[in-house]
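Starting off, we have a lone chain in the form predicted alone, written out as structure tokens.
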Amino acid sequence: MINYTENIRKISSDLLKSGKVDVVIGYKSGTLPGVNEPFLAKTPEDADKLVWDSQCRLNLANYLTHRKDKVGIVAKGCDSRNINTHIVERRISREQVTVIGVPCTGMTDKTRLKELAGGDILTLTEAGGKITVKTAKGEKTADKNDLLQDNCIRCLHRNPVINDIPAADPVPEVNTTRNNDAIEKIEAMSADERWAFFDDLLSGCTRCYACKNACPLCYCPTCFVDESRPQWVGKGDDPVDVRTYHTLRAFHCAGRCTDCGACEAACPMNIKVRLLTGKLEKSCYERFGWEAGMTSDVRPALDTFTTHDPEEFIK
């Protein structure tokens, strides 16, 4: 990916300077190769350990929810419709938020990462559209584009939609179809092979709710997984428990997910359970030709009632 380090670093400490934001939002890199994590810049010099690369994969607008100080966040294009609906949903004010856009080629995937180096790596290092891994047993290296996640792979939107101080000129966007293969695969299936698919994609679930940590979306005060009057869900491992927690998450989703990949990225299981959200942004684009985050002024499409929503459902 294009180094935009330097100016990220640059932009967040004359931000903090001025006085115009209390906090950046970024990453710093991870005590592991090849893992960035999320970074809150308070001073100038902390802005010096800010870093950009392929390897940003969570999404830092699940930082923004109830922050009552002037918050600067650096964002590429998922994260930056996140930043949308976390603005239309009222968790946090426009005039709060300084977005610092990042044009995205994509973030790599860390099993494949794990794939191509064969064992712990030591090093990862990115330059000119390559990604190289160091091992105890040696160096591999690999085209960035081969080593993409599957949301990177499919992305609409590798631009920031929301973009107040830009750290680099437009990437193209490659990506004009909204076919996705892998839903409608599953589309084509009889309900007895859906059914058996999802028990399947499910049965590794250990219920760690990292996907729900991860998600931007997912910031109830009260969880319907902790709730216990009523209680909706059981808290063991049977699989209709399983079943029903993945569901629910899903649907609460519908019409506000972004497919930034955060909930996969996050998963120790590596289960696909964008397969659930992706069907739901599907069905939102064909029945309501809603795209969420693309705007911080309309609601997202099930959040909203009109006369000419389709009915077909009602019998």
Second form
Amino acid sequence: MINYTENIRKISSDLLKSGKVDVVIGYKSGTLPGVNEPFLAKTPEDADKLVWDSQCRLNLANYLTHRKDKVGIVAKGCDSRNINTHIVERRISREQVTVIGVPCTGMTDKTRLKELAGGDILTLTEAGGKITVKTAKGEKTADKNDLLQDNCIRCLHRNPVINDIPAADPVPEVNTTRNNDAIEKIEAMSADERWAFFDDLLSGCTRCYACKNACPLCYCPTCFVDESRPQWVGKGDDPVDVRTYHTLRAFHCAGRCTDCGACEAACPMNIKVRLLTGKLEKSCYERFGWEAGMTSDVRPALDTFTTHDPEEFIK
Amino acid sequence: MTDFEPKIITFLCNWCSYGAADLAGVSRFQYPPNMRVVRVPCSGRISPKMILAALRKGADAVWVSGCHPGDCHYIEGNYYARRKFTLLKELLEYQGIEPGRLHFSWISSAEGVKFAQVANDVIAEVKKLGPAKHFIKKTPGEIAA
Ligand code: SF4
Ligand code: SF4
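Would you mind giving the form predicted in complex with the partner chain, to go alongside the form predicted alone above?
To see the whole picture, the full complex is given below, headed by that same chain.
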């Protein structure tokens, strides 16, 4: 991880010095241990604040939207696919971005970290595939691979798919087949069980919209949740409104979601919203053979069609 | 459940299925009055928001009908619609909505007979399911905009 950080700093400061980019979007250490925050480095000196470790959960493509300047951006596998999506959707032009690609070995899950620590984390260190957290009560160490986020466990593209300046050599991909276990478990339930399952899943949602704000795909000038004439979804915590919000939000990500997990990482209530986006990701793959963000020139699944798309359900 | 008369919100494309409904009427083909028709310019105009709004307000089912593939007035609107419906249907059923609550069809303006037939099929299927159970907003808080 140390040389990842050093490489990122070196590449970024070179890019900024040469004037090839005006800003590098990366991560810096956050105010709390175990949570890095997005950082815009604008000078070569700023570049020294950039870091890389397994706490870079947010998706930096989120900060590319509508930028007018030349941008360098640190990108793990999923971020790189969202950069592609941004290019296809014309949120940024290919010429404007220089991707500093980081071969990713997964991000730690914030809840798993908390469980490991068993209290407030005072310091977190990472070395040789192990994570050590210190609390007021003592120290605990675990394998990073046992602490990964759910989306990282099933990740198929750890290496950036768009990569101008690699920050390190590619890492081996750990998965070759799609793992939809979590979705299939729900599919196997009866309809009423499924309804109840999601009622329960979403019951803690406070409609804070952190999931939507963390998502690089949510850039509409006026989100449907703020529309008032007509009002498509009520504002409160009525379970049907909450369900409507989550259904529509997931649908807006259909064919575009790269399963980066930023939504779940951002949720203060630990709601597994990926169980909705994941179903659509699965459907897109099964129905249209589509995987989001793999290239920067193909329109996403719902923005294209073939004349022979499946339609067995249409009378 | 024999006296249950479902309310079915029916989105009909102006250029085909709406005409078919008209033709069915003019030709006096019989189908029960369970449909509440909303005329739309194209099946591609249908947003999931509209389908959810119908369910939230208590519809027992939603039926969307547009032009046959290749016949869209706007050339390709129904092709996009087909993909949208595929995913929406799967997402809603995944959450526990019964398959019989969502119906889609392609009916041209000449197919008055098919319109009456599909209408009868949809009504029969929804009657079998009984009144909608899920996705209905029960609190009175939501004032009509
Ligand atoms: S919905 Fe979640 S997982 Fe999908 S792209 Fe957005 S933040 Fe990432
Ligand atoms: S971040 Fe969590 S609590 Fe906030 S709106 Fe999303 S699911 Fe609900």
